[in-house]
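So this first bit is one chain, no partners, the form predicted alone, shown in C-alpha cells.
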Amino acid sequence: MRRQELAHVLRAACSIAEDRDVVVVGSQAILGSYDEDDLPAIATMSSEADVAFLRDAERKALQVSGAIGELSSFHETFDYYVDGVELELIALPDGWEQRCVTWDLQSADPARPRFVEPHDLAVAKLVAHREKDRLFVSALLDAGLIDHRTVVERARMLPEKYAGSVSSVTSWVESHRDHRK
C-alpha cells in the first residue's frame, strides 16, 4: 500500500464511521513516518489497512469492515481494503499514545489519522508473532528504521496482561541483532 492508497482508505473510513479520529496501527502505520520509497519492500506490500476509533470503537470497526473490508466491493475495485480493529485487542507499550505520529497530508481529509510509532509497532507484531510478522520488523531493523534497544525498552513497557510476551520479544530482538553482527 501506498500513501495515497491509505490516505483513501482513511477517507472512506472515516466517512463511513462519521468520525475523524481514526488510529492506524497495523504495518501500514509505517507510512505515517515514513515515505515508501524509503521503507524495504515488505513494509508496503500488505492491501490492509488496520483502523480503530477511539469512541464506540466496536461498532465502528464493524461498520468500516462490512463497507469497505476484506471481499468488499471497494476491495475488488482498489485491490485494498481496511480492517476495522479494537485497540484493547493491540499488544502496545504504555504511553504509545503520547508517541503517535500525525500526518497532515490532505488528501486524507476529512480523517485525522495517528500513526502508531514505529517502534510500538515492532512490539506490538512482535507479540502477535506470525511470520509476516516478523518478517516486517526485520526489514525494519536491518534498514535501520528502528533500532534494537528501543524496541526492547518498548516491549518492557507492556501492560501487564502481556507480560508473558516480553521475555519473547526481548529474545528475538536480541538474536536478530546478534545475527546481524
Second form
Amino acid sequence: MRRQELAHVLRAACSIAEDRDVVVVGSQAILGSYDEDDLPAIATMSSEADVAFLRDAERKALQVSGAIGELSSFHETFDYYVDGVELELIALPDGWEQRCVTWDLQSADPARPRFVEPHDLAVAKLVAHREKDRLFVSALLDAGLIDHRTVVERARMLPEKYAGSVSSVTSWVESHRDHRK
Amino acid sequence: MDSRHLMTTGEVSKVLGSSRQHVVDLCERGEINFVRVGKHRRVPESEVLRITRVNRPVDRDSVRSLWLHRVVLGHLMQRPEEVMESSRKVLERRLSKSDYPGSPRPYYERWLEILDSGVERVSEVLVDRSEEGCVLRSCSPFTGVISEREREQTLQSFRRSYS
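Could you switch over to the form predicted in complex with the partner chain, since the one displayed so far is the form predicted alone?
Below is the whole assembly, all chains and molecules, this chain first.
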C-alpha cells in the first residue's frame, strides 16, 4: 500500500465511523514516518490497513471492517481494504500515544490520522512474532530506519501483561544486531 | 541429502515473499537451517515447510479471514470453473498495475501458481491455517465471489461465536 492509497483508506474509514481521529497501527503505520520510495519493498506489501479509533472503539472497529473490510465491494474495487482493530489488543510500549507521528497530507482530509512511531511499531510486531512480522522489523533495521537500542528500550516499556514477551523481543533484536556487526 | 529437496535462497524468498538477501540473513542468523553446495546456500524443503506450515494459534482477525474464505470455498466447490476464472482475472488485473517496488506482486504471483495447480490445491490454501495461508488470504483474489449479504451474515455469525 502506498501513501495515497492509505490516505484514501483513512478518508473512507473516518467517514464510516464519523470520527476524524484515527490511529494507524499495523505495518502501514510506517507510511506515517516514511514515503514508500524510502522504504524496503517488504514494508509496504500488505493490502490491508489496520486502523483504530479512540472513542467507542469496538463499535467503530466492527463498523469499518464490516463496510470496507476483507472481501467487501471496497476491496473488490480498490484491491486493498481496512481492518478495524482495538488498541487494547495491541502490544504497544507505555507512552506510545505521545510518540505518535502525524501527517499533513491533504488527501487524507477530513481524517486526522496518527501513526504508531516506528520503534513502537517494531515492538508490537515482535511481540506478535509471525514470520512476516520478523521480516518487516528485520528490513527496517537493515535499512537503518529504526535502531536496535531504541527497540530494546521500548520493549522494556511494555505493559505488565506483556512481561513474558520482553525477553524474547530483546533476544531477537540483540541477535539481529550481533549478526550485523 | 537428496538435492531434489534443496531450494535456492531465491526460491525460498519467493515462498516467503521477501528478498533473497533476507533469506541469506535468516540463514546466517541461524533462523533457517541450510547446507552449502559448493559456494551456494541450499535450504532443505522441510525447513521452508517448518517456517511456513507450522499450525500455530492464529489471531482473531486471521480466524475471521478464515471464516470468510470457507464461504468462498463453498462457492468454489459448487462452481469451480467460474470462481477460478474470476479470481484469475482479478490477479491479472492486479498484476498489470503492480509493477512498482513494494507492491503485493509476489503474493499475486504465488496465487497464480496456486490457481495453476488446480481446484484441489486452491481449496487447501483457502483454509490453510499456516502462516503462509494467513498471509496469502490477506491478499485474496476472491473478491466478488461471495455476496455482500453472505459476507455480512458470516461476519455476524463469527462475532457471535467469538464474543
